[in-house]
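One chain follows as structure tokens, the form predicted on its own.
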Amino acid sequence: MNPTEQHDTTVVVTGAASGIGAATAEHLAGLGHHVVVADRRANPAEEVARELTSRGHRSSAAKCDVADARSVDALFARVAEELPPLVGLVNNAGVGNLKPLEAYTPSEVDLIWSVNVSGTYNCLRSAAPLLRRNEGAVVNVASVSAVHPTRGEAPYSAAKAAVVALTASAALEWAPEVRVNCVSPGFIRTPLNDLLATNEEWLEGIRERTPAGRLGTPRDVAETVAFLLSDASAYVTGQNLVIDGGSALTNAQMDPLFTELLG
């Protein structure tokens, strides 16, 4: 696809005011789609949309709380009435926390579940008629924690595992009109990881345990999302693609020992 080619199509990206969502919106806009920068934070979403428009891309902002079904319905009603046909949906909005399993409060767990799982479901349900009509594609954003849980993320890991399962169910039910896939990023350097990103010792440890030898970037995820939305992946649906530089391949029990033995 010619990066400067304009397409009479719309892609909605949720949680697009920063990080992976903003990078994905930028990349998809560069491929010629009209991109809706949807986020519960109106001002940052508008800033991203203005920046894309200033570069000659087509973009608009929308305030949307994915955990609120009425807010989601209003978003897709606007898309149906005002914008080119919806051919892509990126369910990126998410929230997490880090603390021992028993330390989470019920309200914290409810928030994690309502944004990550109910939010993804709300968008799928509301966008379904438009996506079916236009034979579109969906990419849900889960996490490597969904398949390789880490300490301190129990509710988040469970919620993202639910997103992976929801992806498979939607792919099965919506085939062949709509393809639905999932990406599970590992450690991606975004504003949410500022605490780790400011500690060079911690970062070096992460690099050493990543076969790719570096941290992931939002662009790494954005390009994979674009592939899964494109015709280049026309025979791919119901899959969860892990984007972690190979970090999940390592064996925490034996790799340190074998590394030392192999010199």
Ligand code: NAI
The other form holds:
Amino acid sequence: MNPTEQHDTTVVVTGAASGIGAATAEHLAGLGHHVVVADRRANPAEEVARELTSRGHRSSAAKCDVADARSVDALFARVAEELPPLVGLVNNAGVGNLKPLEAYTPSEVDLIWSVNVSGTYNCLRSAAPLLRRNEGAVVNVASVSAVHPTRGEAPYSAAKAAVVALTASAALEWAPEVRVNCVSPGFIRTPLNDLLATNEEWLEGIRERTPAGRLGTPRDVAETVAFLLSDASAYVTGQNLVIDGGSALTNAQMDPLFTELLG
Ligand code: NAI
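Coords for the form predicted in complex with this ligand, given the form predicted on its own:
Below is the whole assembly, all chains and molecules, this chain first.
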């Protein structure tokens, strides 16, 4: 894809009013797609779309709660009627929390499940006919917690593991017309983890445990998402690509000891 060329294509990014979604929307708009900045929060979504438009990109905002199937259906009906062909969907909207497993209330668990899993499912179902028609591609945003859970994120880890499985199922059912992949970010600095960002010592600890030697940025994820949506990954489907600077590679039981023995 020639980055300077304007394409007559649409990509929908959910949860695009903030963090990883906003960076992904910006990057994909820069590649020439009309980007729909879809988010539960209308005002910040409009701000992101306005900013992209002011820089000469094509973008529009859509208020959409991915956990509500009717809201999602309305979004894709509008895309079908008003916008260029849908060739990409980024299921990025997500919520998490941090507390002991038994301290989560049923409604907190429901929210985490309904946004991360049902939200992804709702968008896949509604977008399916458009993506099939246009031979599009999907990227779901899971988390490294899906495969390497941390303490305190039980419902989130389980929900993101479900997103990884959903990715494989959709890839199988929709091949060869539509490719469906998934990314699993490690720690990426966004408003989602503002709490951690207030403590420089904690951030330094994260840096030390990351072989890449730095924190991840929303742009790191955006670049990988763009690759998985593009023809450069034409033979890749059903995969979960971890974007964590190598942090999940460590064998925490033995690696610190071996590191010491190596001098
Ligand atoms: P963020 O909190 O900055 O942005 C999330 C966006 O999703 C917000 O704009 C929010 O309004 C929107 N959203 C929430 N519920 C929604 C709903 N029901 N319908 C539509 N939009 C909704 O978070 P961030 O960090 O940019 O996260 C994006 C994705 O990346 C999420 O799926 C998250 O779980 C995942 N992720 C983030 C990591 C990180 O370190 N920041 C690590 C691993 C995964």
